[in-house]
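Form predicted alone, single chain, as structure tokens, below.
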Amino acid sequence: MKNFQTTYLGMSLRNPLIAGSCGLTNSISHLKTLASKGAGAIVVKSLFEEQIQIETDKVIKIEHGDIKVMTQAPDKMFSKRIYDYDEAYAYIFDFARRNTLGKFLDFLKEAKKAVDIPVIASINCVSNNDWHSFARKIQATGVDALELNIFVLPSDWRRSTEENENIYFDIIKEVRNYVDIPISVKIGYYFSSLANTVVRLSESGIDGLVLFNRPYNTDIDIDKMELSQGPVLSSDEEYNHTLRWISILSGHVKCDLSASTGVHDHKSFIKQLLAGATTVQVASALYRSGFDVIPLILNKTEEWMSANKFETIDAFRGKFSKSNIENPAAMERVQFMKYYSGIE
């Protein structure tokens, strides 16, 4: 056997395949599940601050139907408007709130007796109210690690860029006065200087970078003329974006970088360690081909390793970064070219 042996957030993993935060990782069996199969790491599914004012909703709209239902405000997560009973309504709020977090903060212990892997807990982000305290909740449970999904669409045109990159920074600074454990954060691609802004993020005190989210996107129906949901899955063709950014950052961020979006076999795994990745994370190839694809990308990509003679991941990792092949402006050209593309 060659030697996966990896180290992300300072944890020590068994090899640099990481299951992702999805629907699958939301079961204790499917939990176990993944471990027998060879994972090195699980993020467990994510817990959502808009979950949260969901619930919050429902016991509010449900069993007090007298008191309004609060709305979200664009500037932080709550926000009331006119409610006849301001205590009635503090109490059902932090009932329901409480509630929900409790659920996710006993599953999070449920896991990590459950699997021998690292447990990484998961929380999606999109301002920085009261984390700081769920945070250390979450540290409470035992977790090996935190991931903030943090994604925040640009799409506000009287918004600047300093204004919605901050909203990453202030979530960080409130979550890292308060936990000790490693913080990793998942970003999308929608920064007007991604490589500036990915650098800053490395040097805020996280431990890990993770690229990219995968935003989904809004489709239409032209039979039904109405709005409809775009692809809920990456396709194996969508790990070039990464892999660019990937080669392009490794090496000048001063922390690990892990790899999502688009890996559905060993060959795109092998790929984005090539291009600098520290560990590769997988969702969407879990739901396409079932958990057998964890064994099967390990197997393949030893297979690789023995052909090319590597005898541990550290001895290719890096080895198609930006500062380590011979033509770095390869990894810039966006442009199409036919002697680069080979398509007249």
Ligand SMILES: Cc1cc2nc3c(=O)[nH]c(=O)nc-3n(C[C@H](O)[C@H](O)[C@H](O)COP(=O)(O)O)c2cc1C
The other form holds:
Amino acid sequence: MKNFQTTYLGMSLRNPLIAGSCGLTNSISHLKTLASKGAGAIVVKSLFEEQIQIETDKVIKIEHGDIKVMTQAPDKMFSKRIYDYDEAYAYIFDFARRNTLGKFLDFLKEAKKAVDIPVIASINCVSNNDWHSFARKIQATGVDALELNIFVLPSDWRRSTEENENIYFDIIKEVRNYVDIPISVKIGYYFSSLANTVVRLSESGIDGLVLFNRPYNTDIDIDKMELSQGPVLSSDEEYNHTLRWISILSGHVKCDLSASTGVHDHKSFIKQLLAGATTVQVASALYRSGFDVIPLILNKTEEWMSANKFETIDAFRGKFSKSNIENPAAMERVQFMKYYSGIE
Ligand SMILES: Cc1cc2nc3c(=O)[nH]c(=O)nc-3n(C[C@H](O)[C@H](O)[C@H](O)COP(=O)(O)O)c2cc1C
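Okay, that's the form predicted alone, but what's the structure of the form predicted in complex with this ligand?
And the full complex, kicking off with our chain again.
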């Protein structure tokens, strides 16, 4: 048996394959199965920031697109337009009623008792409104770490790059004040200077970055003439984007990197590690191939390690990191020219 041992967010993992946050990490029986199939750690389904705000009475008035939020005193009340259509409120209220904070905390406590691998809680957040203190309650459940899935779609043309990016740094600073457990931050890739922002985020007091969240894809149904959504699950061809950025950024960041999106088999799993990922997360693969995809990836990786004479993950992690290349953009430019030349 090869040594798959990996340190992620300061925790010891038996291997770097993590069951990522999704609907399949939302029940104790699934968590037990994921652990028994060999997952190195589990990120549970996220709690939404809006749930915290609604249930802790932080949202006190919602009217025509304005959410009025109580901060400390009535005179400090401010109004914030978060959503543009009334249907969103109805959905969020209904969702919060069905998924209470108490239930979430009980689930985390139970999860910790149910499995002997690290359990990572997750909060999905979009703003720096006053929800951070809840992180302390999450810590009190005994979970091993907290993943913050921060996704600010920079779609508001009135907001500058700095305003959008500050939300990430402000959230991290606030949450750090409330918890001592390791924090990882899961981000998308809509940043105007992605490499610079990722490096600055890695220096902001967090322990890991998850690259990348897979954004909800919008689509249009031309028969029904209405908006629709793209596929919820990724395909096995979607790993390259993450691979590029893990490879460019590993070695430059001051925290761990966890690769997410498009990993469906041992090949893309190994590639992310070769690019320099500390861990690799799978979600869609669990839906498409079932929980047995975990032992399959691990067994095939072991075979590959034997064939290539690697005894440990550390022996090959980062071998294809571009951290030693001074200017990856110039290198990619040449690759791009080669790629298209000769095709007429
Ligand atoms: C059904 C489903 C539910 C998800 N729910 C969450 C969630 O609650 N929190 C989160 O951070 N990511 C969530 N994700 C995103 C996954 O964790 C992952 O980042 C994304 O699907 C890309 O990875 P994949 O290609 O392995 O699926 C969800 C994904 C799916 C398919």
